[in-house]
Structure formats: C-alpha cells, structure tokens
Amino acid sequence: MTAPTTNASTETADLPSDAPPIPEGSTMVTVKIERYNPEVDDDLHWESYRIPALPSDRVLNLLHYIKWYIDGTLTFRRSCAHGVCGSDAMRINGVNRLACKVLMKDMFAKKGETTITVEPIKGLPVEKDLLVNMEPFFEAYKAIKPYLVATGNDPTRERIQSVAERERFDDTTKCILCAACTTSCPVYWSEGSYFGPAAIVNAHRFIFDSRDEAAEERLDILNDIDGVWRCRTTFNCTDACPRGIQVTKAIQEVKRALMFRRR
C-alpha cells in the first residue's frame, strides 16, 4: 500500500496510487473520522479521507477501503457485516448506527458534496480510533442475570409456553448487545453508572418470561439508584436500536412491574 498523499489545504488524504480504479457509477464523498492513537495521541481528533461510493455500499465497505488502501492503521470492530454480530456500532453523522446496515443511497448528499461524519460511541472509554472498551456495558448485562433461572428437577421435556406468553417479551429477545441504545442515551453518558437500556432490555427478557423464577430478583436489581429510575425517556435508545426494538416502551413496562409488582 502506498502512503496516501494530503491536500494540505483541506487536510484530506488523497487516494493512492495503488488505489483501485474506482468504480463506475461512484461518487466521491469525504469521510471524516475521530481518530486516536494511545501511542501518539493526547486526544482525540480528526482526520478526513476522500474516496470513491457506490449506492450500494454501506458505511462498513468505505472504512473498508481507507483501511485496505489508505490507512491500514485505521481500528473499527466488524464480524459479520450483515447487521447481526453488532460489533460495528458507531456515531454516523452524529446518530448511533451499525455500519454495515448504513447504505451510502441513503447518505448522499442532494446539492454539493456528502460528507460523512464517523465517531466512537460515547459514554465507553476510547482504546483506539473507533473501538471502544466495552467491558462496563457488559459489566452491567452480566448483573441482571440474563438467563433463565429455573429451579427443581430438570423437566423430562421442553417447557411449554402458549403463544401470548412467548409475545409478551418477544421484542426483547432481538437484543444483539451492540450497546447502540445504551451509548446513545445521555443519562449513561454523564452518569456511567446507570445500568443503561441494554440491561434493562435483557432483564425484561427474562422478568416477563413464564418459565423464569428469578423476576423478583431482577426488579430487586433494577430498583437500584442506578437502575431503571435514572430511565428520563428521552426515546434516543428507541431510535438507536438496529433490531427495532421498543426499547423505552420496555423500560417502561419494568417501571411499572416495579410499582405494581405484578406481571
């Protein structure tokens, strides 16, 4: 790979020479990203790339290519590429996104330029550029005890479960833990110790599921000072989550298990 040349005027790096052609029917767009090097770095700061995007590319194939082709020192998370894994959570223009289910057809900008903004989700300490230290979030996911808890001997067959008992918590079981909720709520960013809406999401899996025993425990739990009343339903995880999940109506829903202490 060749060592990208910079418009010293923009502080934009140009393609290399090695660079592949690019492709018919692309668009040139600038991608501006937060980057940060522990190594080198105070702080975090910027650094743009202007480089060719087809329609159908998402923002997971354009930090593809700055890593491939310009910078290979570029760190991100990624696995599956198809909105399932949840690794690659990130802030696009400034709203928490999977990069790979963010289509550029949808990023292009109608007059002038596009320019797209990619930052760490917030709230999670910065290891390097785009990748954050998720251990806090999953500190606070392992403490709701998401499994099932069920007591006595093991059951000679499977536990039955009607079709309403399975809808009364199937939205939350489509959690893949990408931690966009939880990083987009401003309560998790200035108070870190809230549980956050990921874990209450997954402990309303679990409280609201007929074959579980442990329900009382977790509204124990979550009636903590930093449970779910620090919830200001401010709906930012609702619009964050990838999966569509109702994430502040679930919330809500465990509030009002709490008040009522009923199903």
Given for the second form:
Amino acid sequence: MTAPTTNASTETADLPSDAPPIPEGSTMVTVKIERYNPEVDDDLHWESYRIPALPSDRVLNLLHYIKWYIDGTLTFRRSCAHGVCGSDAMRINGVNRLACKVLMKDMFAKKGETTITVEPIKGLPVEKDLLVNMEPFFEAYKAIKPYLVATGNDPTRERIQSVAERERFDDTTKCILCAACTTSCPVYWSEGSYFGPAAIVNAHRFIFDSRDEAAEERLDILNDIDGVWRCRTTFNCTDACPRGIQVTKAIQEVKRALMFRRR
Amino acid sequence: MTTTEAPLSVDKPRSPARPAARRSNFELYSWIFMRLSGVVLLFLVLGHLLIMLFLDGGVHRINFAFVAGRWASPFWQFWDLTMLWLAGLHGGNGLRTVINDYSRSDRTRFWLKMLLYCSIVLTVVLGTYVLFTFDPNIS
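Just the form predicted alone so far, so send over the form predicted together with the partner chain.
Okay, now the whole complex, with that chain kicking things off.
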C-alpha cells in the first residue's frame, strides 16, 4: 500500500489506493485549487488534482473526493450541500458560485481535458484554503438593521399585509447570505467599507416591507459615502446570485427611493 | 501544533463597527449631477468638436481671430463657460470616485483628492477668468 499523497505534490498523478472504484461513465478532470495554509505557507498557491467526475457530480462532490481520499487538509465550508445554507460560495472558473449548485455536466470542456479552477471568494481575508473570514461581510449586514422595527404596542392580531405589499419585497427575501454577490463586486474588492450588494439587498427587504417603520433610518445609512451611490451597476452581483435575486435592480430601487423619498 | 492569531471570539460584538450615518445628501446629489451633466455635455462637447474639427475647413481655420470672433458673441461665451464648468466638475467627480475606489490607504486617498481638488479649482477658475476678461485687441 502506498502512503496517501499529501499536499507536498502539486500534481497528483495517481489516485490513492483506498479511493473507491472509479464509477462507470466518469471522466478524469483536473481540479486546480488555490490553497493556503497559514501554518506553513507564505502565500496563496495553486495545486492540481486529477480525479474522476460523473456528469451528475457537483463541484462540491469533487472537493469532497479530494478531501476524503487525497488530502484531508483541504479546508472549505459546506453544510446542507443543497443550495440552501449558503456556506460553500467560492470562485469556480472565475465566477462566484455555490459549489453544491454547479453540475459537472455543464463544466466539461468540449475538446480535451477539463480543468476547473476553484478559488476562495475575493475581498474577504482568506483564513485557510477556501475558507474566508466572513466577519466584514456580516458587519455590513448588521449595520443596515436586518430585522423588523416597529414602534408602539404589539398588535393583538397579525400584522396584516396585502398580496401586493408582500410581493413588493419578495425577491429580496430569498437571500441566503452566501456572500457570492458582495465578493463579486469590484467596488467591494477595493479598500474601503462599501456595504456591498448583500447588505443592500437585506436593507431592501425591510425598506419595502409595509410593516416596517425604520425605512428612513436604513435609507439614511445607505445614503452615506459607503452606501448605494458607490454601486457602478456592473451587474456582477446579479450574475453571481445563486438564488436568482435581481440584486442590481434592488440596489437601483433603493437609489430611487432615496431620490424621491417614496417607496 | 501552532495556532493562528485570529481571535476565537469577536471583540465587543455589540459596539457599532462603523460611524453613524451623517445624514448628508452629498453623495446623492453628486450621483444625480453626474447623470444630468453627462447628458448636457454630450450635446456641448459633440457640438464643440463638430464646429472646431469638421465644419468650414475645421481645425485649419482656427486662429486668434476665429476665437476672438466666437467670443464676441455671448452665446458662445455661455456655451464655453457651461462646458468648462460641467466638464471640470463631471470629470473631477468621476476621478474622485476612482480615487475612493482604488487608493489603498487613507493617506494616499486624502492627498490624491487634495491634488485633484486643487487642479479642478485651478482649471475652472483660470478658464472662467480668461473667458470673462478676453481682450480681442490685445497686442
């Protein structure tokens, strides 16, 4: 038995002996991962792994394969693995995606060997491999007061809302806080403290909620130098959102609300 | 085994991490100004280029007398003055956002912006001064 390959090699030529048998219909693909171990590495560096992939596999399955059978030190977040928890946002082939929502059948090269690059999401400090420090992201999220603010006595009945009133902010209720949009934004990558698309989406969700009473306060927060006016409408956020939220549209709606102070 | 230096818990989790909103509409107005001045500049600049470069022999006929003749009319004085102010402020504000986005430290950001503001004031003030004090009979 050969010893399991560690991260010492940059190209894993042979699969480890304890790996499961290669399933029928699978193709060998190269997964290039930008890795960083703060305990040994000085900087980020690329490592490649040649592993089998089925068309029905998701990129997350490939990462699992590498972690379980080739290099157990590979670090990444994932929880539900079904596109709901928002843990496994990463840069796959240069675009922000949830690893659990990208199917391999869409990734195979038309000709020749398939190579998939996987990087941590940009703009947040990398802690280890694909794991980033999400604190700056959640700091911006908390700053826009992402909760219902209502004054007066609590009503004895439900806070009734019409179908149209609910529809007004329906799109922005879908956010799962995966940070794919915020870390795809070129303005967010730069130094500074731009709130970022995700925080604005979650502000939108309450600004346009008829039951909420703190819209003015949130609009004031987003009217400042790091708010919505830094958005350059590059639409990276809309392309990145795994939930299909029209992020740029939501930001523009906040701008319009600020201009006319009317919702 | 070594440990990373990252803290295990967030320091003072309930203290506000960013300053309170300043309730200033400056960014809003500068955003609207960019859109409006952009539309106006489209006509002013394209008209200017058309007159200066293409009509009536274009660039070859431009000399002191041509400029003096144009500025004898308040219409062209007003045209050039509007173009100077809008282009100066539009371009300056655009560069301000570029500096805000790209400079890495607060000190670089501050000094680049100071340099920018000085050059805007110099260009706009000097241009306005020339437009109003232009003497066609200068020897």
